[in-house]
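First comes one chain, alone, set out as structure tokens in the form predicted on its own.
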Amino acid sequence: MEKVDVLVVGNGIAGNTAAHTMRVFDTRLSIAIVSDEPHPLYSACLFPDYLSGEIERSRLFLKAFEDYERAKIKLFLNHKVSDVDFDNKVVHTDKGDIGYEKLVLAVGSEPVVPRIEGVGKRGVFFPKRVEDIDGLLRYAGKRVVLVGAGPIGVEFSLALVDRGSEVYLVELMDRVLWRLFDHKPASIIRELLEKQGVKVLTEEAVSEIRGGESVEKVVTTKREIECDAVVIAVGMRPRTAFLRDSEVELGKTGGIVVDEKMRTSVEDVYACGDCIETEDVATGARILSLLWHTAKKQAYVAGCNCVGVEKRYPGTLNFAGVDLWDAYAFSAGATEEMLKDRSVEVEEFEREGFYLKLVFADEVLRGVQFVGEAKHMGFVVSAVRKRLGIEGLRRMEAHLRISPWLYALSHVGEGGVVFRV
């Protein structure tokens, strides 16, 4: 049995950041990463660009195997972890056991598989790994149905349109991107999608996928759609099933419970990334944050504390952007709907090509949603994280010299302004 000082389970952005952070602070430590995939680090955020043909497959990969060698980080690839013996500090895989002194769990997330008859047919794809996109590229034909209008569904629908496919985007809820946007901005986003050629179907559920061995037709609660492929993107969940009967505490979300140093309930075991739950700074709720930037920040904290460099995680602020080609949609913090049990005040600003919504609760900024040019993201995130009030936002207007942001901020507190130029 091989043994290392620190074993990282997972080779995504969280696992890589934790391992390379530890290496920066300790050059003598023996560090290894175990993964059930055969690849070095790649970015799933670039999948839509690869799918559309905008970038080559090679550009998905952010590291080469030589990068691990230079950092003296050993890789155990194509090793599927079955369970962990925390008492004896041993990780069991299908290709042998690996011992450790400290363990970092960065196991990521996996697609939610809905209960739809025919979901196992050839031509049904769950876009999570490189091979999933490779397969979709080989298989997608003239007509594709996407199930789920979250960020993945929206960006993939545009990418497939760009490749020349006829695309249907089916969503059970009453609007697209419903976790990120309230009704008004979601309606603007829908119009932009339809302008690009995406056929958006909301308040509609997929009940069956028909065909022989392969997909031929999708049946919804309102219609039947003949198609060549189906992409299912209804959500992700932490890959923590192998921990359910272990000493590691899991929260109500299914994510691993950690403290502000990314320590789990088991001594010498840390966790970070998609597999953990943390506090939402906008609402105070315990949440999952399946986002690249939060995984990276959490992993840095985990890596530092694992080697004795004390760092604390300040809590999660969810923010995400969606590239709509003609515009950029961005959301940070809480939506109005999330805060419906509080006293909420809303400011909205709109002009051609620009929409901004500020959501206040308890007299501080809890969320921002906008559709327009991809500018001032740092300001938006900072304003929500700092929980600025109306006066705080006004004081920051001097730092934003570009209209319409400047105009909007100068009128915060006036009940919202609709303006056009």
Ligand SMILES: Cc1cc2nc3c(=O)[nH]c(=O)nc-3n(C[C@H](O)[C@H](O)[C@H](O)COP(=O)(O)OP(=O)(O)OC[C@H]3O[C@@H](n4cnc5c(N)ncnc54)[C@H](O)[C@@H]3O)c2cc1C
Second form
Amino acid sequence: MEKVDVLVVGNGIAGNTAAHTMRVFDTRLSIAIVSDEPHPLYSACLFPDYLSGEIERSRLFLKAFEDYERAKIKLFLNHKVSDVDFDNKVVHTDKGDIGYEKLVLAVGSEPVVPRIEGVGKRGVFFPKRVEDIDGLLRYAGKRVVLVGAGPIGVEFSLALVDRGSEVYLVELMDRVLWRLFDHKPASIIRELLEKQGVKVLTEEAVSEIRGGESVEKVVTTKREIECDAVVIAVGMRPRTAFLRDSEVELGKTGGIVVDEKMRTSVEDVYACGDCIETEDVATGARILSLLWHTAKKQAYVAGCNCVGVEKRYPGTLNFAGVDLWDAYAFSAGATEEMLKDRSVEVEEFEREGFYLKLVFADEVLRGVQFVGEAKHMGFVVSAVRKRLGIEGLRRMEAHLRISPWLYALSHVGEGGVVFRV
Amino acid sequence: MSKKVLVLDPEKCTGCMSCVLMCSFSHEKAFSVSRARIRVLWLEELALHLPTMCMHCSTPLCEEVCPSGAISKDPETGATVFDHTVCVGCKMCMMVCPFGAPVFDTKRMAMICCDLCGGDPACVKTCAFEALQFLDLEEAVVRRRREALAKVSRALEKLI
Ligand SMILES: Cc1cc2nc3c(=O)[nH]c(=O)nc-3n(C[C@H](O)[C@H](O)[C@H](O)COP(=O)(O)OP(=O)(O)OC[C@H]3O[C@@H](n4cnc5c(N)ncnc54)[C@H](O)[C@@H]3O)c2cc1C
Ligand code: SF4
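Show the form predicted in complex with this ligand, please, because up to now only the form predicted on its own has appeared in this conversation.
Next comes the full complex, and the chain you just saw is listed first.
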């Protein structure tokens, strides 16, 4: 049986960041990554650009196999982990067992498959892996129905319009990007999407996908749409089913429960990325973050602690941006709707081509929503992270306007910039 | 090699914009304010010109959010470097930077940002007023301390 010092399950951004972080601190440790996929690290965030033809397929890959060799990280690709024997520290895969001293679970997420008749037909896609997009690209895609107007649905709808498809975006809720934006900004975004030619249908549920072997038509609660491809993006969930009956504690969200050092409930087992549950700094709720940058940060913390370099995870601040061609939509922290049980105060700023909403709860800035020309929003993002109140925000703004270099002092990095005060 | 840092002194800056033009000239072979990686802000309240650029944070948020691996730390110089050939122009780095440093270059359709010119910054070479200097880290820190001390002693003198 193979045995390594640290075994990382998952070759996504979380697994890679954890493995490479450990390598930076410890050159002798034997590190291996197991994954059921055949590829080196790739970025799903670039799928819309690949789909629209803006970038080539090769650009999706952020690492080459040589990079793993150079970092002396062993790869067990096409190995599917079925379960883990935590007592004897052995991972069981379909191609044999691998022993470990420390384990990092970075198993990521998988698409939620809604209970709709016909989801198994040819021409129905759940975008998650490279192959899903390769498959979609082989379709003519004259008319495509997208189910779910989250960030993936919205970005894919624009990419498909760019490719020349006629696109229907069907959403069950009353607006697009409902997790990220309240009604007003969501309606601005909807208008922008419609201007680009996306047909947006909200408060409409898909009830059936019809056709022979292949998709021919989508039936919703309000209409029938003939189409030749369907893309379903109604959510992701952690790929933790194989841990359900294990000692590793799972939260209500299905994500692995970790402490601030990314340790799970089992000793010497760490977890990071899409598969874990963390605290949202804006709301205090336990959430699945499901974002690239949070996965990376958590994995860095896990990697450090795994090799004895103490680091703490400060909690999750979710933020996401969507390029709408004519404008940019950006949301950080909580929406007003998420905070409806608390005393919420809202400040809105609106001009031609510019919309900004600040959401305060209990007098602390909890969220920012923005639609307009891409702008530097770093200052508000850090204000949400710092849980600043209105006063603090004013101070910070004044501070930044009057003496940005004072503020900058706290950020001075090596090789960075030192200001004279 | 000892680490070097850029030292900005807004009090010496005259707002002549030479650094801005030299920055774009040395990188893009064009004198273009919009394609420069350094900017000079005019702070009305203080009647001060403030050169601003990438602060090369030690754990940069831009590097964290970049979905295409375009941003990395140069282990030699400590600089945060952008690879415009990898960037897909999603603008996330620009949204989250506290200093507004990344610049979207419409010619390349990609982000560009200060790279300390690989260790010999053009802006420093062109600044005639020593508002921008490139110093050894230790030296810069010592100088800063000395100046802070001088300020304190001047203030004390006034009091006594
Ligand atoms: C289409 C799309 C667009 C996106 N766009 C953005 C965006 O713009 N911005 C953003 O912040 N985020 C975006 N995301 C989310 C982002 O891609 C994820 O948050 C990130 O990839 C999570 O990384 P991870 O390493 O935790 O998990 P994953 O990338 O899911 O990796 C999990 C790894 O574990 C392996 N694995 C899982 N279970 C097993 C098993 N039992 N045995 C063996 N191997 C296993 C998988 O093969 C895979 O290698 C997008 C996601 C998608 C799908
Ligand atoms: S704009 Fe380019 S460099 Fe910036 S985050 Fe996006 S891909 Fe990375």
